[in-house]
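First comes one chain, alone, set out as structure tokens in the form predicted on its own.
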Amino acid sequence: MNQRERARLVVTCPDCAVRKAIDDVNEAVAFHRRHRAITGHDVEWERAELEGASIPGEDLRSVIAELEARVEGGVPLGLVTVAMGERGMTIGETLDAVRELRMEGKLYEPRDDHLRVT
């Protein structure tokens, strides 16, 4: 097993088989944005071993509300993509759904790439 295979957080592009080990959940969002801008492909979590129990809730807003009770200062967008990845959504699909909720005024960003429900 090499260093990348042991990483706690790994994102991958199923279309071009690119894998990236990262240290912080929001690095996955940055990687997704760069990769999509260059290739047009979506990225998904291959591995995300986070501390704590799984997050209850079915819809995006309830998941963010649950995470908000566990994280101070806003929920990192990357953490939201991990929780929604467990529900079958890719990082791009989650970011699109977050954008829709933000446009409807149901979410806001207290700082870049961190979310809170309204």
Contents of the next structure:
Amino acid sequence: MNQRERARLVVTCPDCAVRKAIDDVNEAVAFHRRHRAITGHDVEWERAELEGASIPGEDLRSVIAELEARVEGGVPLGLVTVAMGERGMTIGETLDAVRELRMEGKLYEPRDDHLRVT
Amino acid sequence: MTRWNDGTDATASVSPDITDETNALPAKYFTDPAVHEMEQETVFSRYWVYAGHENAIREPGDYFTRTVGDRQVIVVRDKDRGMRAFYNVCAHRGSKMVDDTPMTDPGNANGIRCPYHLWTYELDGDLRSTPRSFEEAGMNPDLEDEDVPRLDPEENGLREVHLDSIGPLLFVNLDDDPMSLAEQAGTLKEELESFPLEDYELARRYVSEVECNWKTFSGNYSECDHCQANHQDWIEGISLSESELVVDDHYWVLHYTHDEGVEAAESLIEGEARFYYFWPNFTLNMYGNADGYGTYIIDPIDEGRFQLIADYYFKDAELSDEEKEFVQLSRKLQEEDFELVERQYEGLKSDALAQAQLGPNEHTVHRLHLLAQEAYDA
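May I ask for the structure of the form predicted in complex with the partner chain now, the form predicted on its own having been displayed?
Starting with the chain above, the whole complex follows.
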């Protein structure tokens, strides 16, 4: 990913009025976790564009299944938050929903912060 | 003198006295990941670190968590309304107990319970109760129920962390046998306690992540030589030439006098803004023209990133339009400073500079660097 593309990834906390440009989609997840631990605030994507056509599917699991076909080694959690952000969910809401599916056995993590459907 | 990375790898200690040589802390102490790791022990586990404000937890059982490096403590008001801090670690098998709970959204509980096996502790840290499975040995054929040892509530209680305060400002120390907060704070304690800090409410918290070492921002905060060129809105109405820098063992304060005609808060010394830096990473900011104050926590994430936790206190948590405008101005100043320190850090990371030098009026920055060096060498 080149420098120009990097600047296209920006997360924001509306409550804190802070923005953060990041290099990698999963950095947004790490930022969200740190930020929520200190403030209790939820973080949103301000700018992030998925490469290629938009992802079909409405529910979280089908979106992850679609993304799984496009990436190897599991879908980065941050990428899932981008796709769900396009559907109006904050990063925190997506992480909560992912946890619920994992607890139901419908998702698993082949490695940290990467997802696959079961 | 300035020392470039010219192949000689030559650096010197921070100058003991800024009137002599003016050596800054060598650049590697800002950029080396090993230094970040070392600082968790030599700095953040040894000195008193700001935990939060007492007003956020007014009732018995109110609590918040504070993470210092990779260690998290629970700060709680006990049943006698005293303040205590414990590691957020269960005495049973070491589980983290309560979820992250920021001061801005505190929790309340009549005891601290670990969700793993439901060991429950009193607010003074003593073990209150365990489930029956820890009192009876029904599943263990080698042990009779009456032979199960009783757990002493105190010996099996939570590990307490040293906690002390300056007015309503709570500090924790992770060292087993620390110097007292009064010793570290010196005259700062009496000076801050002369202000009615407890009369103010937390109204806003802004958290930013910045791409530079925490000491880079701390150095920037500690001097205003850069203000004329970089904070033109801020310096309007302030007599920089009348300002005064006072340096004590572990803190320093920058006094700025407002020009005539600028109204000051009645509770602060009229016409004066004060910026206190308390080693290692806490500041208290009295703006002079606002009836309130702010605090900064400058928390390292790694060697190249830190979090600025900026809290604003006013008489009422509901801000007036004027107060909102004031906070926005403060945020603007932060953004201006972030740009400066990230730019500085890009230069430091380039490895061109082995050791910087300080200016004659940067004795506050010098003190910061000297304290860091002393901590590393101790």
